[in-house]
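Listed next as structure tokens is one chain, alone, in the form predicted alone.
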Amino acid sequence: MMTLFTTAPFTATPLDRPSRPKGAPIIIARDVCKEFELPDGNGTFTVLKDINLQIHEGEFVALLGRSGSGKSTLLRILAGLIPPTSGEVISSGQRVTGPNPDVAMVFQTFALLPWLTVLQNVELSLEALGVPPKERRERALKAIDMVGLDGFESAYPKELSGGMKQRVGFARAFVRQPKVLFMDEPFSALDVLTAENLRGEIAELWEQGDFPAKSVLLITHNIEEAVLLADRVIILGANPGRVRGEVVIDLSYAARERSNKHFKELVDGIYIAMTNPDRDVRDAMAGVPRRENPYPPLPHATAGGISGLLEVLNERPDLRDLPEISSTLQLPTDELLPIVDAAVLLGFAVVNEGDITLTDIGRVFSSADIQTSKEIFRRQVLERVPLIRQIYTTLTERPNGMIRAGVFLDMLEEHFPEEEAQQQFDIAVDWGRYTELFEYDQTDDRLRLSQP
């Protein structure tokens, strides 16, 4: 199975934005309307009316609408391919009056040139930008590798399956390193299994922070697809197209499975909104309980790894740039970032524009003796990690100071898939042992308070 993966990331890598927080708006649509002239001078037809929306840095947005809602027309207006009849589009602070340089697009129909090879198709957009041939080739090869087509550089489109053709489409967009990637129903022309595979790989890239764009705007009519991928779903009405409302997807990516109860509730709520065009979206979603995971996901980092990184940073205050840290420590990106995220979660460090800096408590922790550092770590996890606080509180309330581990695994599986629930439990045990809060005995599958 092909996977979207690269060992040579673009400039816009997870090292540049390790936590990918929602930032300032990149694209803003203000009162956008679009009308088309009817034949023989018979007036105009309004496709879009009074569209107002924003795409922020660090968010994955889905535009969901039925036929006639003007989804693709709106996408082309935001991309600067067609002008609005009235209103305006602002991108990176500038009014869009032509092709939007902040945007790259992936189309439904692949749109590959059949007489060009995979490599030439991917290079084409860079050639149009005047990128020198050597750089153009290097960037195109990285993009092709990223979408799992390494070895197919010389193949022609007729030699590729539908899924492989769409991967070329993604590579052609990725190579631009856009601020916002636009996807116009990119999976709808694929068979079910291929679409599911490619959709999952895109979600994984986004979740891990490996995506070569700061934000994504997806056009779709597939409700499940929108809930699987997006942070925010904007629902459009039809005839004319207008924004009816939006739904925030309050599920971690780890919990976005069709068997998840809250996933089903979100899909059902949006379905109700879509099939009742005159109903307020908020009213349609009112029956969907708002649920926040009481146990935010813990980064996959050991206490030893966190401590080791902080000690290095304390000894090398000049070492702040995350890519440089990765290179200096010879630590792959996907291993470094969870450690960084954990240090930030525990209040030992802050990250700003790709630089990591120790906080006051982080400096004290990294220079303290072992016992003092454990006490500091213990205080931080009890204050900042609800899962560990819950385990510790439960154990202290038990007369014998112990409880079956399955109690907490069952609890975690209400919010995470089974494998991720186990990983979250293992991380909590590692941090709990390091801080001497509790122990875990695999022989009898029980958690116990640590002995003083």
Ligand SMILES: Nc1ncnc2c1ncn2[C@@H]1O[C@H](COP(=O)(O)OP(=O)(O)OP(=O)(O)O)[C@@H](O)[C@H]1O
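Only the largest set of C-alpha atoms that superpose within 1.5 Å between the two forms is called the rigid core. Every value quoted in this text rests on a predicted model; they were computed, and no experiment measured them. Residue numbers count along the first chain shown, from 1. First, how it differs from the form predicted in complex with the named molecule.
Core-superposed comparison between the two forms: the Cα of E311 travels 2 Å or more. Relative to the superposed rigid core, the position of the CA of A111 differs between the two forms by less than 2 Å. With the core held fixed, the Cα of D191 is displaced between the two forms by less than 2 Å.
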The other form holds:
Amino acid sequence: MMTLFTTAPFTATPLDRPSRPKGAPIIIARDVCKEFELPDGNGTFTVLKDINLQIHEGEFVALLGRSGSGKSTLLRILAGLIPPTSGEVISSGQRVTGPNPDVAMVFQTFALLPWLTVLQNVELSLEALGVPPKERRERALKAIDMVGLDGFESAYPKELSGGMKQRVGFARAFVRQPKVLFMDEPFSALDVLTAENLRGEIAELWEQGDFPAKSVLLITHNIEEAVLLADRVIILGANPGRVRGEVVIDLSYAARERSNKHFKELVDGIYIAMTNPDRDVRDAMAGVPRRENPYPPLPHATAGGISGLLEVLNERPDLRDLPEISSTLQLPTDELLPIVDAAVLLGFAVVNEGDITLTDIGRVFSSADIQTSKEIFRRQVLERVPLIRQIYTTLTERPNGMIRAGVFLDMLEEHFPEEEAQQQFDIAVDWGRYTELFEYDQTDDRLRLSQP
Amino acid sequence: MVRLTFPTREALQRAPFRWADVAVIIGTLGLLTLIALVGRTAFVPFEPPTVMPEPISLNVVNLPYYMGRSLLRMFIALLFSLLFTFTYGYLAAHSPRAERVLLPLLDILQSVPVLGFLSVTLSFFIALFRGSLLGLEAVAIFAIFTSQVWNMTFSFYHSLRSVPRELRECARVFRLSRWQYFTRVEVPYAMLGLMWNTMMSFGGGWFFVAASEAISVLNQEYQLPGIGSYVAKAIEEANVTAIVAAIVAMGLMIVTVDQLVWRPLIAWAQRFRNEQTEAKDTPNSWVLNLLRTSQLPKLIGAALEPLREFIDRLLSGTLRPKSLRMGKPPLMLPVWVDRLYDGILIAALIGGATVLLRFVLSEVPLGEILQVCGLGLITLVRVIVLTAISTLVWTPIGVAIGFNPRLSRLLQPVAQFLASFPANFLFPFVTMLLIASGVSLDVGSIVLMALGAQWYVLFNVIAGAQSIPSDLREMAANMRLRGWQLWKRLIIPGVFPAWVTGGITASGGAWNASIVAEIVSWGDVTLRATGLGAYITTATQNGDWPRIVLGVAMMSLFVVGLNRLFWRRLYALSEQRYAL
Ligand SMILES: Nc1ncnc2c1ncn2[C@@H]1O[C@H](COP(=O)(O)OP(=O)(O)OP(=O)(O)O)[C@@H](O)[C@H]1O
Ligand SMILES: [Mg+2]
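Now show the form predicted in complex with the named molecule, given that the preceding structure was the form predicted alone.
Now the full complex is given, and it begins with the chain already shown.
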């Protein structure tokens, strides 16, 4: 896949929400520039300069920029409402030359037709597609239901409060089931509490996975809003508008709260980047501890499993091909692979084109006596597994060498879904017990340093 | 916080008011019968000068029939006006090239005094509908049409151009076809403004009914059955009773049409208000309520829904949304094409002007042109005096009314009624007064012209005063602004834009009125004033075409000049400085 970013993303880690992998790009902007005539008629001024960006399938992207940085202009160009002065927009492989069919839009000031009822407003967006009346009505009613407006189908927009009007705006966009949903400051015309409510509902809908659009592009100048909702925040600079950089929001939705430390760090970091237009975004974000593998996920393998595999490999140097190993050991591939991954993680083996070979340490480990091999395992684990190192150092710093397990579980839950956090914890405990670093007592839910 | 407002419409709909259905059916049938009865006689043979229509009878019994005829003419003209408005306005708003021609043309057309052209259109239409009274009908309808249509078209064009960007973009994002955009966005958006202008136009049209039903060209009297001819006949016979009867009938008719047509339409059109919040007091109409409670309109609507759907699909299929012309300037053709286009336009303009001038000069000596220009100046003075006096008299009164909500609710309709009442029905009384007192028509014609024109100043000022936000008035009271200070700082800036609108309409109306106000008669006595209006009327009576053309062209020049040099500038000023 060709990357078109002029600026490398701040972090390269995949999102820690495995349920929503980043897919193929849907909308691609290439070197988009936009100039407007000066009002006095002599010359032009540049609003957007060399914008390159992509919106991928399954992504929630926020475009963050100050007022006047050209966000709305860029959105209009991507939506095919105005042409770029130079450059091009590709949507689903097609060059955009008119209203982009992949896009539905939610407007800042709602843009509802006041002379149509809620139902008619929603239906109109299907009517334009030529959907027959009966299906139109059914789909519209479903969309209205989805945004929580059932019972208001025959109300006119002027009879609704601001928040409800914007719900109609969402329903009208949802009913199209667009590939990408565009939102131009959809919450900024609402009062703070209403905005917060609606934002929460959108986040929830997105998180549940049955969102009526594959991707979302949100325009906002509200940093917190961007960090609350987006997977990726693109920061736009002003005069002329350009992509200054982007920040990946490596936080699960559950952890996106103002009280969360990393959330605050991200918001503060972006704030610094926004208030210092001349600074590099990456530089501005440098103060934010990198989430780049804070606790890289541990493969689901037990220490016993790992040493077992290494032993076999040591005894049969001819056995290298992974499928062959799988059949020899009568171990299904999906059980074998985590063990291999773990061996690689710990530096005992390397995998090359489907063949596994032991490293020097790996060979020593598997041929040494039990005490020595435990020592080697311990050294590798402390060096290469931050989670175990963290638990161990924390325990050694405690006067009684003891801590509640919940502390680490909570910490893990900031980065993993709940179930996975528990599994990670269990693996860490298993490896810790094997290496005699620490033990976990289920009866009082505590971790203790192992007694020599 | 979240305001839950449940629509009350359903509750209304469920009530089974059978009598409403009956009333609607009887009303509709009655209306159709009336139209058929009244319209039938339009096809009587007519072969001037041998076969002429029956002479007008001043018997009051005939008055309802004459009223019906006139009313029918008004509505037919209105229908044509609407058709014209939709096509012309749409073209001008959507094609930049058409706009360059259509807009200035519209500006000129609305300045042309319609009444000056009656004799020209007369020979054309009589030739067109040879042997039928339809020719005369067409003359009257055309005159009414030209009096109604321009401001409707302007309003529609202006609305189309000012559809909010968001609605335009929304329509494009959701890929509405051009037909859907027209029917769901443009027409509804333009509806309220168009409705008001149509109502005003209709009111203004009565003046032309009265002036165009009875025409005399070359001492030949042409009379259509109608209330205008009735009044003309009454004047000819100096019959005061008949005049009074006509005035009463006219008043009744205006009120009836207002109640049966305009009120319901205006009340209905409130839904097209482009506001996101509910207006405080919305116009109400008992006819509309009756129609809403009746099941009939809903049933008819439901029955027609598949047809609407079909038409919508059909037209949406052919009128796809416009695509973006990517990477190209808005006009795709090279510059020279536009140059050529402009060149052709200018050539056509010069050619037309030359032909006209040669035609005029074939009969009229050059010196007379200067003389006519002088006559124009005299009429201009009348128009200025009239506008100034109307302003001085009606502005304070209008402001007082506008600041008092109860009073304005009461008197605003009265002002509108007076504006739509055809002033030429009242001319005989002023004429009698002038004859009795011996005052010259040179002065008296100002009064005659003011009779119709002044009301536009009044009701626009009322509307302007109403539109001054109450918090500004409270601020002024709080700062103890009084007297001249109050007028200078708050009232004049506040009502200025509305006054400009009223002023333009009043002065335009006055120019038109000068054609009938500078020569008046009562019985055998005829009074003449010196002025451009009298010049045109005389030329018309003599069937003197070169002089008609000269007079009308001169008057158009004056109107356009006055608009450009004076009213436009005031308007721009009010937009910049005083827009609230
Ligand atoms: N049609 C236009 N003609 C001329 N200038 C324009 C046009 N549209 C936008 N601009 C200018 O382009 C610049 C960027 O406008 P844009 O609306 O895209 O900014 P924005 O980032 O969305 O700002 P905001 O946060 O205020 O909505 C502004 O300086 C604006 O004046
Ligand atoms: Mg914007």
